[in-house]
Each structure stands twice: as C-alpha cells, then as structure tokens.
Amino acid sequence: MTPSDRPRRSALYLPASNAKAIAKARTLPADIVILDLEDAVAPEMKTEARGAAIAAVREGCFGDREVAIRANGLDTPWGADDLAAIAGSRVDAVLVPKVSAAADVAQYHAALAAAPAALQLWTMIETCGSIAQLDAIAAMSATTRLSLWIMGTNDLAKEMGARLTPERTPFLPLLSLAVCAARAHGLAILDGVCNEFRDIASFRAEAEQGLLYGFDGKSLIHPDQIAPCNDVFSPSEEELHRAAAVISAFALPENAGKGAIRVEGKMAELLHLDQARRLIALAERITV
C-alpha cells in the first residue's frame, strides 16, 4: 500500500524510551505506532531515547503498521541530530512539532534532504500562529515530503488560554478550518489526543466529535484507547450497505450518464458515488 492507501484511525504515542512498551506496541492493532523523542522524554534523556528509536526502527517487527518517530524541534539542542539520525533510518515519517509556518515545512524538508524519497513529513498543528497560516502551510505538500498533519489540542490550549473540556468548544472552528485546508491540498489528518484515557465512555464521544468533522482518525496516548477509536473510524455495516448500493444503481444500464439517481428512497449524485467508492476502498483495506 501507498501511504495515502493506509487507514489511519489510529496513532499510539509512545515514549522512545520505553523498551517494554515498544514491544508491546508489535502487537497492538494501532494503524500507526509513533515513537516520541519530544514531549514524553526528560531532557537528560534525549539521546538514549534517539538512539533507542533508531535501533526500534531497524529491529522491525511492526508488521503492517506505519511507524513514525516524533523528533524535537530544530529551535532546540535536539532537534538537528534527531533529524539526521531519523534521515538515515528506515521509519515511515517523522513528525515535528510546533510548525508554525510555510517557511518551517520549508526548512525541515531541507533538513531532510538526505533521507530516501518514501520518508515523509508530518507536522503538529499546535500553535497560534499555525491558526491563520493553514491554508500556506498545507500548499507545501506540493513541493516538500509534508503528507499528514497531527492536531496538538494541549498545546494549542496551553497558548490559547483556553480550557479543554470534554465539548472541546474553543476549539471546534480550529479543528474544522484545519480539516478544510487538509483536503484542499491532500493532506492526511489526525486529531488531538483525548486526555481521559482511563474514561473510555469520553474518549469515544471525542472520537466520534472528530469523525463528524471529517479527520481520518485521531492520536493516542493509551493503549486502551485503540479498539474504540478504531471502531469509531471504520465504516460501519450500515454505512456499508449503503455505499454498495449506490455504486450497484449506478453501475445499472438505465442509470448511464446520469447525475442523480434514487437509491433506496434517497437522492443519490455522483458525488456519493465517488464518497461510496472510497468508503468501500476503505473497509476492504482495513480487513487486509
């Protein structure tokens, strides 16, 4: 699979560090495993924890899953030799926070330079200045690595000086503009990670916020937060049956070179039809 052919309901942060919960995390259903040299690693750890990603990476192990290592920004003493290490290694991407504008993509792409064609960047959308430069910073796909965005609702709380409660309201225009200028430029994009990780009943009404705004999955902090939040973001039978149908009327003779049909006593137009194709696409990779 390509990487835009990959579902991506669910990404598990995980402290780089940590060699017990790398192993475990070989055998976690997570689409996507990302290994954190930033915010989960104390300063005198850094390089242990660069070093141990590095060698996680190589070791293997992950199966289908997409592996990434969230380096340290290049404003701090880490940054440009996570770069470099992450460069030579053989991970999926490699995400970096705090991007804030189109001149920030430019530079980690630059930075990356090195590193073999297939390892794409992913961003943290997390600061206030990101807010208004969206639209500029989701363009530089079309000429850097840049292939998925990650929302940083903590952080953006933190700047913001809002509160993060379990409605998220502060936060929803923010989420819905980024979700609109990632599918203008093709863009992946994950939300925020929900902070109630041991209240399962609140994690998935925040997943299911995130699947209503249009965001192909959403970042972890727990491991028990992946079977409801891939659940969340799979297509569900009803959803299913539905899409089957519509592409079945349309695939009908007396159908041919029309725009809108009725399908099952609902309109239907050829925009369902391309919305229906890619939700079965969808399931049939989720089951591979």
The other form holds:
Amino acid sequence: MTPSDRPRRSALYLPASNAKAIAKARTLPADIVILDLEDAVAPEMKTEARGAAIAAVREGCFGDREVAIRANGLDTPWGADDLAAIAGSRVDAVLVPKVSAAADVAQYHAALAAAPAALQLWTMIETCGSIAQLDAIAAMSATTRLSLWIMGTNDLAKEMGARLTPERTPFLPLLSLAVCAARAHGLAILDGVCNEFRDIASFRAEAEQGLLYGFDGKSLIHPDQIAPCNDVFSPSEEELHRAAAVISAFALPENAGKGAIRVEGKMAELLHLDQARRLIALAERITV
Ligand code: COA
Ligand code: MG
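Form predicted on its own done; form predicted in complex with coenzyme A now:
Next comes the full complex, this chain leading.
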C-alpha cells in the first residue's frame, strides 16, 4: 500500500512528553498517530519530548498505523534540532506548523535533505496568511516531500479573532478552499480537532461536517474520539451498496460505450463509476 492509498480516517495527537499516552496509542485503532513536540509540549519539556518521540519511533510497535512527529517551527529555538532528529529517524512523516507560503515548504523540504526518501512532509494549515496562498503551497507537492495537510482550526480561530463554535460558521469557507487546493494538487487533507472531547455527540456532528466537506479524515485529541471518527469516515453500507450497483450496471452489455446511465432511479456517469471504484478500494483497505 502506498502512503496515498492508506485509510486516513483518524489522526490522534498526543504530547510526545507523555509516555503513558505513547504506550496507549500503540493499542488504539487510530489510522495515524502524531507525536507532538509543538503546541502540546511546554517549553521546558521540549528537549525531553524530542528524545521521547525519536525513541518511540525507534521502538516501533505501532503496527499498521502511520506515525508522524509534529516539529516545532524553524522560527523557534527548537525547530532546527527537531528537524535534524526527525530526518535521522524512521518515522513516516514530519508535520510542520504555521506554514504560510510556498517558500516555507521549500525551507522545511531543504532542512530534510538528509532524510530517507520515504519521509513525507505534512503541513498544518492554520495561519491567516496561508489562506490566500493555498494554491501556491499545495503546488509545492510537485517538487517537495509535501503530501498531506491538516487544518489547525484552533490557531486559525486565535489569529482570526473568530469563535470556534460547534457549527464552525466562520471557518466553513476556509475548509472548502483548503480541500479544493489540496485536491487540485493531489494532497490528502485532514480536518481540525474538536476540543469537546467529553461530548461525543458534538464530536460526531463535527466529524460528519468534515466528511461532507471532503476531508479524508479528522485530527483527534482523545482516544474516545477514535471509534466515532473511524465510523464516520468509513464508507457506509448504503454508499457501498450504491457503488456496487453503479459498477455492475456499467458492466452490463447494454451499457457498453455509454457515459450516463440510470442506476436504481438515479443518474450515474463515468465519473460516478470512478468514485464507486475508489470507495470500494478504500473499504477493502480498512481493517479496523
Ligand atoms: N493519546 C493517547 N492516550 C491518551 C490521549 C491521547 N491523545 N489522551 C488521553 N489519553 C489516555 C490517558 O493517558 C488516559 O489513560 P489511562 O486510562 O491509561 O490512564 C486515558 O486516555 C483517559 O484520559 P482522560 O483522563 O480522559 O484525559 P485527560 O484528562 O488525562 O487528558 C487531554 C485530556 C486533552 C489533556 C489529553 O487527552 C491530551 O493531552 N490530548 C492531546 C493533546 C494534544 O496533543 N494537543 C495537540 C494537538 S491539538
Ligand atoms: Mg497549531
């Protein structure tokens, strides 16, 4: 399975300074585990957290999960050392914060020059400056390791001066723009976190909103969010039924050479056949 084929329904952050959380993450059904060195780690714990993240990757035991380390920015006292340590590790991806321009991606890419070819570069989309630059940032995927974006709605809310309510009204245009820019350049894209980790009904509604907007999955902060998130971002029985019906209908001799047909009372075009095949392929790759 290539990285871009992997299910990325759920991406659990945890502070890399929290050994108990790392041990627990190895047993949880998240598709992605993100060992955080940035927002979740206090300045006095940064060096220790970096060592713990690198050691955790070396020890492994994350099974099929993709593992990422979120570094501190290159404009902080810890960024350069984080990037050097990560480049020398066998982690799947490095996630970098507060990218606002194509030049930022180039700078992180250059800092990873010595890393194994398989190391992916993922970036947060969480600054106001990034919003007007989404296409230029995403286009860097053609010439760098960039392969995935994660929305940072908490930082966006802070910079915008906006309120992060359950409906996320101020953010909806930004979510759409980011999904379109990501897709235009073949990037995967994950939605931001829901801070209300005790309120699973609110969480589920927010995850469903992310699915509706086209995200591959959602970033998470607590183990209780994983099961509902995987459920929301897995193809439903109804979707799989429709996909199978579209594929069977296009395979009928009477539909050979047709671009648009009727399937169970609704129009299906060749683009829907494409979507149906992708949905079934995704479902086949989901094991938990
Ligand atoms: N990853 C792995 N394990 C986690 C976890 C996480 N993100 N969050 C909580 N746990 C574990 C706890 O260690 C605890 O384990 P235990 O049952 O073995 O003792 C269990 O899950 C229950 O935790 P709970 O008591 O419900 O949560 P808490 O009050 O201890 O912690 C947070 C709440 C928000 C501080 C914590 O979930 C957290 O640190 N989340 C990640 C924050 C983060 O990384 N932010 C950066 C990106 S926005
Ligand atoms: Mg942030």
